[in-house]
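As a starting point, one isolated chain is supplied in structure tokens, in the form predicted on its own.
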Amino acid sequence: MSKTAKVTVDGRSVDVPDNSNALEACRAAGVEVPHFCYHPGLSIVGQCRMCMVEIEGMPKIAASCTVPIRDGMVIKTDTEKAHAARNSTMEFLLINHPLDCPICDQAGECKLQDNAVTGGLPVSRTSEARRQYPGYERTDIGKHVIADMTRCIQCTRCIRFCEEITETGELSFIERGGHTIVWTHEGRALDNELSGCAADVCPVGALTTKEFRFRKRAWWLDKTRSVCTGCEVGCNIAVEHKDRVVHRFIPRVNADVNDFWICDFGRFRSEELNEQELFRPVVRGKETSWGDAQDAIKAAVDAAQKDVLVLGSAKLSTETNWLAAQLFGKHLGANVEFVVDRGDRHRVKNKKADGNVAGWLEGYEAAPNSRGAEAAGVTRGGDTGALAAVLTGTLLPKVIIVLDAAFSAKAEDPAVIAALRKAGTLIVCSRRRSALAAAADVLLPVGGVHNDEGTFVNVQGRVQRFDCAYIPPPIVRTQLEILTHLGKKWGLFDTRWTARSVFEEMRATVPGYAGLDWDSPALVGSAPSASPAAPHDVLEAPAKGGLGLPALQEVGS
């Protein structure tokens, strides 16, 4: 057990464990200490020198990120000294600050406004012309991210970042005193691959990426905390969206997971939430009712008297699964089995067991939850697998139910495509317009994981909940709703469950998930905050501590 020291800042005692600084003391503390340079997530610098305060034995006022704490320490942030300091420093740098905070895009979620509002001077005191670094002005230094120096304000979060954390070092200071920029070193492009998580430490708008520039004022933008479905890792996101539209997937804060950061992969799949294509069930190539489109399933799986194969998909949530499993496997008798492709290595840093050293966490899987989907009594397919069988021709079921239209790459392999529409009746789940979805009998439109809720498992075996962004369109269901529906036909199921219902059903039988509350902070992580810059600088994680879940399978090499 960490050993706490107990210190007082503004007369608020509080205590804190021993190895914090004065700064972390402070919030701790509730009170918010202006900084810039500091993010806990890198090593301490004391380059801004915006955090000044008083501290009870030391003759000069000191940057509080760079000072220990110990046991009786008393610290002073609301004197004239320290606010003498930080409007002095301020001032400083707003000398040559460029005023187009209506054309930033870091506009609403920009340290520099919020401290200049909160620790500056209300006037300027220059009027001289402010310094302009041609070529050095919105200009791409890698694949997804642009700078511009004239906002720059050297706090070195970006350099720390690629040498910390990525430990590639494509960026550093060049040049000397008043021309000193941050740029990429000896002309190297910023082509690591957290490279968006440079653009998200930097307090400004000095760096910013492509993909969302000049798209959504981030004020404008509702927040909601979901998984990152691109690999097995299952990064912390969350999905910030308006009118319906997703616009950006930013990190969320998980000490036990992706810590501050995900990988550029992850990040810029948010536009494929935006690819809904399909909107009315279609049966044998006409649209229709959902109730006559359930009616047709529930006689072709009737008549198939259990020669029925449903591909589940490990990129749906576990409490989908489990209700596949239940209704198909264990009440129909049929096979139930989710294939999963093994896909490149995605990777992101995170806190190993100590609490200090950054370590890599790695997956390799293309897909959130092989193990939820396991867990929940789906089969894991392989080379003897349904699947496999029915594409070798030695077996051929009367009904095949495809739950997931993108559940793996073979779901655009014109062969398989062809094995699967040789079954008596084809029914696939689909957002998107595809191959597979036109070989369908039976076409039931869906929405996208940012429609749904529910959990996944990750590689790790932890448990974690995603929200629902917003609900689909008009007339296009989740998989879960689809199901709930279809097990109703068999007397099975209650319209009515929600993702919540079916979790508090299936704790009795999922391995890993007895005992654990929908609610849990541990389950859920940390909610993305009301202040759009937060979720970059948070201190608090959410609990820590083992699941209960084991690593079902473990991840090569």
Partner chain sequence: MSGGPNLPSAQIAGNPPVGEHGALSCGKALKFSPEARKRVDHLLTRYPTKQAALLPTLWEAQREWGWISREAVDHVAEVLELAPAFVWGVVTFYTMYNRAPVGKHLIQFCTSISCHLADAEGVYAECRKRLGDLKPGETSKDGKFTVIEVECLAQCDKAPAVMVNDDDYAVITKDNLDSFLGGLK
Second form
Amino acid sequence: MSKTAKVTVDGRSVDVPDNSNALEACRAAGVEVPHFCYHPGLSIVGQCRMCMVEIEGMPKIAASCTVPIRDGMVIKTDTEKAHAARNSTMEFLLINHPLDCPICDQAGECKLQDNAVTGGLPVSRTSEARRQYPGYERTDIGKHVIADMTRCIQCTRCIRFCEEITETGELSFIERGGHTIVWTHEGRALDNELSGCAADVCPVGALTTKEFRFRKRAWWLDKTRSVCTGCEVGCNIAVEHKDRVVHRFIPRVNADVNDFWICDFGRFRSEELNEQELFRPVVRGKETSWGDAQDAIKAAVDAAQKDVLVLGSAKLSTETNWLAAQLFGKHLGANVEFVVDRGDRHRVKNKKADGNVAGWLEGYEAAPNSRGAEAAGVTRGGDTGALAAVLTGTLLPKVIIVLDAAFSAKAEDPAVIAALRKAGTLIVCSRRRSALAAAADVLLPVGGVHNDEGTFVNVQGRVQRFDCAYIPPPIVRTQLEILTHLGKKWGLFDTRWTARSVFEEMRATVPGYAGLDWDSPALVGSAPSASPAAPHDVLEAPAKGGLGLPALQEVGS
Amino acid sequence: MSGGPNLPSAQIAGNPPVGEHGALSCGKALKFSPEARKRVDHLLTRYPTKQAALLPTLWEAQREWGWISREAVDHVAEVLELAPAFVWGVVTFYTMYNRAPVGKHLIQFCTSISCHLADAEGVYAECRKRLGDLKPGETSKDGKFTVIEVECLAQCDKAPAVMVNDDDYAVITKDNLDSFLGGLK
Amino acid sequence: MSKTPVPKGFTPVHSARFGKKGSQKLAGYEADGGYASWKKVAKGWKSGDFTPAKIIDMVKASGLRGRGGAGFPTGLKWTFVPPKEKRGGKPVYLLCNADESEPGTFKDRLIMEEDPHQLLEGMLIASAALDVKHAYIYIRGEMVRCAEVLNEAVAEAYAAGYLGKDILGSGLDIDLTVHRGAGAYICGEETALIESLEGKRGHPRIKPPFPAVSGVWDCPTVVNNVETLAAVKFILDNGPEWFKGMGRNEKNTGPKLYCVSGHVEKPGVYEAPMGIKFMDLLALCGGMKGGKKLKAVIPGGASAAILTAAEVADLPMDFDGVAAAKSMLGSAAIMVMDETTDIPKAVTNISKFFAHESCGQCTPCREGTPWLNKMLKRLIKGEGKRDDLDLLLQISNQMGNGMTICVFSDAAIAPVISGITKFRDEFEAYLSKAKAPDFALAAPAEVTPKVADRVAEGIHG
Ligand SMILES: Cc1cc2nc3c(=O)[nH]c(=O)nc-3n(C[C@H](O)[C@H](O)[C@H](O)COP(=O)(O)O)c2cc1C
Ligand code: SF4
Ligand code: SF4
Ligand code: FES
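Having seen the form predicted on its own, could you now give me the structure of the form predicted in complex with its partner chain?
In what comes next, the whole complex appears, and the chain from above leads the way.
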């Protein structure tokens, strides 16, 4: 652990790591010095000259981000000279900035706008024409990102992101002096695994994502803490939504997992959450009530006398998998198993992925929670598992229950569906219409991950909590509700149970969950930031997260 | 460093349509000649990193092709293992890498303060007029002359100072302009 | 044999061989006693007669101050390089700053063109003193012929064994490479020069760390001007006392090359003892051109504040002398302006230079330099407004004094502030001539040219 130093910020004394700079020391003291080029995840360049402060003993005004702190340093942010300096920088930034906030997507989460509103001069003193950039406006510069150089404030965050984080270097300063812009080399796109983050770090509307452009004013968005389900890395995200529509995912800072970033694959899956297609339980082709559907299930399972295969899912929370394991496995003696697809590699950069060295955190499994499912007591199926036997025809259970119709890409394979269909009763929980859903005897409409809460265990063995953005539509139930209601039929569960109470119940027995606290920062992660361009600091060492469960990876494989 | 095929850039295949941006294309992939490549390889022995050889390598590219095209950037980036955008960023930071073909004689008028005191701007304008009303940076129809304005050439005692390609010329005034131009064949 | 006259009783030093036939060649240089000091150092290296400490002490004792602009004591700068034990195995680099782009400056070019070996010898001695294994000369891109002369000299020095491995049996290994820039004034700033040498855009770095601790390729680095390094050779030739004997006082010592341009009879590089009075220098140049009256002087390159005729009347031209007049000696680029000079136009011209040369990373400089230039251009076009002069001063004051990474921005405002405060009546005259505002059309927006138009927009200039 690095040593600390004592500094005084506007009369308040704080201890900060001695490798901090003055801007970070101010943040630690709760004083936010306005800034543009400083980003906690990127190198320091001191270019925007916004973070000006006075430092005792220094004759000149200083850019706080460029000043390494010393023990005993006295920093003053609230002096006349400091305000004048920051106002100057604001004036210089605004003389050429277009006044197009009403049509700019960044409005509401723009650092320039924020700093202009909280400080800055009330009048404009320039009468010169504003600079224009023909050919450099509203241009596609990559698969996801649109650039508009009239809005750029030359902070180089995006350039540093592509150099230091993705190491792909697609962006560079072009030209110099007042003509400086950010651009790609002609014919080469901004195309990397994390390209959406380049738009995140942009403090203004110069880089925006195509997917979010003109979708929603930022200030309307509600933000819910969640975890990406794209792969086993489990990047922390905020699901940003309004009026029961999800508009985007924005990374949440987690120094131990995804730092400030998420990959494009994960980020642009947000639209999937809006695809609820099933709204009523269906029994043998007929829409019906939950009561009838549950009765049908109970009757079939009881009649099958343990000859039941329940497919859990690595896409469902540990809590739901645990309920399934308890009810069907432990109590009813059925086979409870999950399978997980090995998909494409997805990865995210982390400053200390490799001990204390920056590196990539990689995920190959196309689901967020195989470790949690396994820890909950669901068997990891493989080539020799029950599902495999069903597919080869060597096993023919009387009842098959698919808790998650999207458990695997296999669920779309007609041969697989046909094999599952051979069961006497096929029960499927699904959000969407699909061939598998259509084949089911009992079809239960279920909400998405954003309609529920629970925990996942990621590739590092960290337990991470995700929250409910909004409850499912009327009649549609969450996975947890479906299971607690079913469990009640056998007198085992209580329908008042929540993910939290299940978590507390299962903690004692599920490996790795012992001693965890539902509300602990380690589980919850950081709060969503007000703007993707203004992520939280990770200055203070975050509480040691979750658990050391490395062995889980090996179990069952 | 003069020369290069003196095509108006609009005629070069593959160039971005009007209103677009970026490095111009010369229409074909480029590769250093073996001699140039040898010089670049020698350059690499003089620096601890490949990147450090970028400026001299771009000079080699300009010597080889007359100007720095999109394809030249691509090739230099490949040779030095750099991102093409980075190379293009470097090219555009410095003023002496030509980003379009120039005439046989690139006439560079200093108009900084000492030469300004000797009416360099006037001579610069007059020179363009005499070559057929050339706009700043325009190349004459015969492809022989491109006239541009540059900052201080460190010849302030010889104001107005002019550089033609790599050669320095002293005290070019409206009076000796014709003989100066006549000397450029 | 200097090409220009020198003050009575002064023997030229740097310029002694300028203009001599074959002055660039090694043979001629050796015939004139060249490389004698280097041979002495090399010979005394193994025996311990010459040590880094001894050389550094000589340079310190001479009072040599950097000739690149800031006038920082050279010996002191050299002591900032961490001792070997603290360098963690990293090499030390010596970079010779030959970017000479400050408008009005043309002295380094002369040293390199006329007597390149004096620079090489100085660099070799400095390299030995600083434990440098590879030294670079960063020469501005425009000086193509000059770079050719240097390269020939370097080849000669290698062939003669003055450069290379185990030089003259001393055990010293020193390499030297000439590196050409490509047209960017800012690369004269030492950290921008370092970035540029590394193959990047010439963006000055934030300090700390200072180059002496972490410079090029993260290694300890010393950057010195051409004239500074050449002076080291003469200090070893003649001793620090000799060097100190020249000049006005203890703090302003040695011979100095002055670049005089503008409205004088014979512009050129003049060598004189540090601290020569401006009027004496003017006399060496044959006085004012056409006998006109002196109006103003820029004493140290375009970055220096303009001085009035009265201010230079009795001014000693050295670091502290010019600083006392609230300007700077800078690169000793003295631009003389006679009574016919239009100061607002001259200031506008200088502001164009700075707008064009800003590297563009700091907001105040990137946005401020073009703003000043646009306002001044408007003013001299007769479209000035009543508040413009005050606004110009206010904006200028917002750009300097720590507001930016490097002092380019401070340099950019010096001519504007001094011009307007000292010659305000001339600016006011433009205002009173100003046309009534034109309501019909707003000024056309400034446009960042497309690449196809780049050359046409005069981006080279
Ligand atoms: C904008 C700017 C331009 C400069 N240009 C030059 C230059 O062309 N040549 C030079 O020797 N020093 C130049 N300098 C000064 C260098 O930063 C540095 O101080 C100098 O090279 C140190 O050498 P010295 O100690 O021998 O003077 C410049 C400084 C600034 C801020
Ligand atoms: S595009 Fe955005 S992030 Fe990139 S330099 Fe401009 S303002 Fe900064
Ligand atoms: S002050 Fe100007 S030249 Fe210096 S680093 Fe900043 S922008 Fe570049
Ligand atoms: S945040 Fe400090 S200079 Fe930009």
